[in-house]
Amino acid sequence: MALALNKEKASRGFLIFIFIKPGGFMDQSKGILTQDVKRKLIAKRDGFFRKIGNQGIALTYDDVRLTTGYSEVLPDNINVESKFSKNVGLKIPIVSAAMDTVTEAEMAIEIAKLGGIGIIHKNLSAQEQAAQVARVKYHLNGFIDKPICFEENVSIGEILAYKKEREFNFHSFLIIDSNHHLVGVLTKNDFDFCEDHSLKAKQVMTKKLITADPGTGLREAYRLMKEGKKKALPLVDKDGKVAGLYTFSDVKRILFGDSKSFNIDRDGRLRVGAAIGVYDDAFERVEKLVSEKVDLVIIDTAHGDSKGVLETLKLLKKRYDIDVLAGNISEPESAQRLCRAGADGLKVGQGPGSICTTRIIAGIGKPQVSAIYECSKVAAKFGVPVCADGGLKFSGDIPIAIGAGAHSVMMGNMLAGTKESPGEFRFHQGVQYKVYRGMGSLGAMESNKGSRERYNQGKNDLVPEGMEGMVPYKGPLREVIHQYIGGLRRGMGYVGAGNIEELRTIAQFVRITEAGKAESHPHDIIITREAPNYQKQV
C-alpha cells in the first residue's frame, strides 16, 4: 500500500492523504467512479446491512459512522442539490417539518430562500392553511399568472384590510372595471400618498400604464419596465382582460440578485408544501391549496401504510396534477405498497423524533438508519425519492441519512427554536428558549383536529404519542442552516462524493460501540468556548 500527499489540494487548505490500495475501488488512472466501481460499492454496503439484518438488528444514527475514502472534491465546491419528490427539486436537501411549532409561512419563506422547502402543518383550518401557502407563493414573484385584482369601486380601506388579513408584504394590485377590463394599478406610492382610506380605488390608482402581451418572458418584461420606469407590468389579452403580472423588484432580484440559491418554481415563486389528512380532509384542503399554487402535498399520518392513506393517494393522483407524498413508514413492504399506489415521494421515520413517544407508548418502529436503507432500496425501483424524517441530532447525521439512501432530511427539533419558527419565547434559568411540541402531544391533540387525525384518535380519551417542551433559542435560520449544510459538505468531502447521488452510491458504513460513540464526542476536556454547531445531547 502506498501513501501519497495531494499537494495541489493541500496548498488550498484541504489536506488529503491518499491511500492507494492495489485492486481498490477507485479507478486511479481516471480518478472517477466507473459503473463497475459503483456496483461494487453498492454491493459492499448491501452486504453490511444484510449482515446486520440477518442478526435481527436495526441501526440508527448513533450506531454507525461513514468511512472515509479517496477524495478529489473540496467541500465548498460540492453540489448539494437533490429531490424531494419526483417533480420538486431542492437546492439543499433540507425540509422543515409540518409541525405547529416549526413551519408556518415565515419559516417556509426563509427555508425556500435558503434552497430547501417548508411544509405548512395542518393544525389549521383548510382556509387558514391555504392562506399560509399564499403568503409564501406571493412573497417573491417572477410571474404571477393570477394576480389579485380589485374592482374600481372598492375602497382603499377595504383593500388594505384584505392585505393585512392575508399578511401580504407586497403592494401592487391591479384594478378592473365591471367587465373585468384592466383600468389601472395601485402601487406602494399610491397607498402612501392616500390619506383618506374611504376613497375608491379608481380615485387613487395610477391610470398611465404600460402593458404587454401574454407570453412575455422575464427578460423582456424587465426591459419594458426599465424603459417605461414602471414597477408593475400587467399582461393583457386581446380583450383587455388581465392575463398575468410582473413586478420590477422581483424580476430584478431573480435575474440579477441572490435568488440563485432560492428554491423557486418555473414562474419564479418560492416553493412550499402542505400537510393533509385522508379522505374528506384531504380533498377539502387540496382543492384550496391547489388554487394557491402549492407545489406538493403530503398525506401526513403516523402510519402511512394504511387503507385510508392508500385510497386517498390513489384518488388524489387521479383528480389532481400535483405531486403527492405519503408517510410515515419504516418497512420496505410499506414503501412498495405506497409506490405502487402512485406516491411521488416517501417519508420514512416512525417514532425517532426527539418529542415523539410512539415507540415507547405503542412499542413499534424501526431505528432510523436501517429504516431509510430498506425503504430506499424499494423506492429506487420506482424512481421515488425518500425523505428521512426525524431522529437527527447533529449535522453529521445528515450525510449518514443520505448515505443510507435518503434524498433529503426533514427536521423538527433542529429547526425549532430558530427566529422563524412559530413557537413562543420563554426564559428558563436566564436562558432564552422557544416552545416545541410533538404533533402527537396532549396539547396538540386537545386543541387541534389535525393532530388527532394524524394519530387516528377521536376527541375523547386521548392517548398521547408525543411530548411538549422547550428548545434553546438558536437564532436566525440562515445561520443554523449554514452550519448544517457545512457539516454535510464536509462529510461528503471525507467520503469523496461530489454530489448527493454520489453520496447515495458510494457511502460505506461501520458499526460503532458505546466506547466508539463516546470517543466521537469531545472528551477529557472542560469546554471553555461553545461551538455554534455542537451541543452535547443529554
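Heads up, when I say rigid core I mean the largest set of C-alphas that superpose within 1.5 Å between the two forms. Residue numbers count along the first chain shown, from 1. Only a predicted model underlies this, so the values are computations on that prediction, with no experimental measurement involved. Compared with the form predicted together with ligand XMP:
With a cut-off of 2 Å and the rigid core superposed, Glu424 has a Cα displacement that falls short of the cut-off between the two forms. When the rigid core is held fixed, the Cα atom of Pro332 travels less than 2 angstroms between the two forms. Core-superposed comparison between the two forms: the CA of Gly89 stays below a 2 Å shift.
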Second form
Amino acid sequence: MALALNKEKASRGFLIFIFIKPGGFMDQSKGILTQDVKRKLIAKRDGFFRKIGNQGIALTYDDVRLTTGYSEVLPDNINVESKFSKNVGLKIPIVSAAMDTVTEAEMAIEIAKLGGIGIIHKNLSAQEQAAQVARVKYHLNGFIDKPICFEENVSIGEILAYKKEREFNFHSFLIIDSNHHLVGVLTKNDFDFCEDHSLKAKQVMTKKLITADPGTGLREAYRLMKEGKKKALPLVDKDGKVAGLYTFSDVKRILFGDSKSFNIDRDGRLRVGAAIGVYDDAFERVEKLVSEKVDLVIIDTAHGDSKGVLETLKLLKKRYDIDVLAGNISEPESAQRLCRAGADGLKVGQGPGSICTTRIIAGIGKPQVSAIYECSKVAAKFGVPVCADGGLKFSGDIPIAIGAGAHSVMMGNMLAGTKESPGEFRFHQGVQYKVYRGMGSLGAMESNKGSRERYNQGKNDLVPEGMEGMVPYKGPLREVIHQYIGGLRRGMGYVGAGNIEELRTIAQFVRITEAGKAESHPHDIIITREAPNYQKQV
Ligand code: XMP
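Switch over from the form predicted alone to the form predicted together with ligand XMP, please.
All chains and molecules follow, beginning with the one already shown.
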C-alpha cells in the first residue's frame, strides 16, 4: 500500500562617500570609489606590509589597528555578505572551526541559521560525520528529495491513518500509478472537502498539476508555484517518475520569512562543510559526505603545503563536483601551489590558535595578520577566497583579518563555550565553563585517528601540538554572534567600508607598540560590570 519513500525530512552596500584626508584618493564630488582610488589604496597597504616584511618582521592582531577614514556608512546598513569558497557564500563572514569541542550538527545548524557555516570535525568515523552533515541538511524542509508517495488505489482513510500514525504535520502527498508515474497530488483542500474516507486517492486527488524538471532551484520553484497558484511543485524526470517536491509554505518561509538571514543552498537547505584528511581517509569520507549533500570539504591538516594534501586535492577535484578547500598554510608560495592544484578556498593560520602549541614546540609559523595578507595577495590572482583561521580574541580582530585580505574568519575559542558547542560543562570556583581542546592535544590525539592524521602522527609516542582546557560559558550562539558582527559593522563604519569587498580594498593599517596596545584596552579602572563583548583574557 503506502509507498513511503521517505518520511525523514521532513545593501548590497551602497556607494560610499569616502574622503581620505586632504590630498586623499576619493573623488568627493562624485562620491565614488573609482578604480584609480582603489589602486592607490591597495598600493598604500602593500607599501605598509612590504616595509614591514623587508625588515624580516611579521605582524599579528595585537600589533596593528585599522586607520579610520571619512565615512557616511551606517553600521546597520553595511552588507557583511562574503564567500567561504569559490561557490559557497556566507551571509556573515564567520565559520565555526572543525574541532570536536566546537562544531557538530547543533553548532552547524545554528551558525548556518545566523548566516555563517560550520565545519563538522573529523574526530568521528566517516559514517558518523556524514550523519552529522545529514542532520544539518535535513533541518529545513526546502526541497524534499524523497517525498511520500501513495499509489492511486489507496483510500483516503488509509492515508489519513498513515499520516496520524507517523505524526506528519504536512498535507501534500504525491499520488502515483502502478508504474510509479506521477498522476496527481492530494492537498489540504482535497482532504478537507472529502467526507467519504473510503474513496480512493485517484477519486479525490487534484489532477491538474504543474511540475518541473529535476534540478529546479528554490527561487524558480517559488516563481512557478506562485504563477500557477499551486501549493506543491513535484519534480518529475523524463520517464514521468517523481524526483522531488517543493511545498509553497516551506519555500516562501525560507526565501522571505524569518529565514532570510539563513545561509542556505539552492535547494533551501542549511549549508554545512566537513573536514577530511588525505588519501584513503579523504576518499572514504567524501563519498559518504557527498551523498548527504555536504556543501564543501576541507582538507584539514596542520601543514597544507605537503605532497599528500596537493595530491589529494587534485584527485578530489577530478572525481567530484564539489568545492574543496585546503590548509593550513601561512606562506604565499604555499598559497600558489594550492591554488594551482585547484583549491576552491584556502585556510590560513599555522599556530595562531588559542590552544595551539605548534609554534612553540616546532618553532615554525608566521604571525597571523602578515600570513593572511601575503597568502590573500596570491590567492586573489586565482580568484580563491581565504579564510583566516585561529588567533582571534575580540570582535575587532574580524575587520583586521578582512582588511588584511581574508574573506572570512574561522573561530574555535570565540565559539567554544556557547550553548551549541559540543564540549562538556565544568564548574570551577562557582563559574560555569565548557571544555575546549586543541585537535592536536594529547587527549584528542590519543582518542582519535582524525586528530593524529591532522598532525601526521602514528598511534604511539605522540608529540602533542595543542592544549586541553576550558573557556567560560558564553550562552547562546545567537547572542555571541550578534556582538561579533556588531563589532565588525562598527569597524567597517569607522573605516568607511560599505561591504566586505570594500573593506578588503580600502583598509589601511598602522602598527602599534606595547604602550599603544595597553592604551587600547580598558585601563586605570576597576571594572564593575562586564560588557558582553569584552572579557579580560583568561
Ligand atoms: P582559536 O584561536 O580560534 O583557533 O581557538 C582555532 C584553530 O586552531 C587550529 N587548531 C590547532 N592548532 N594545535 C594547533 O597548532 C592544535 O591542537 C589545534 N587545534 C586546532 C585550527 O586551525 C582551529 O581552527
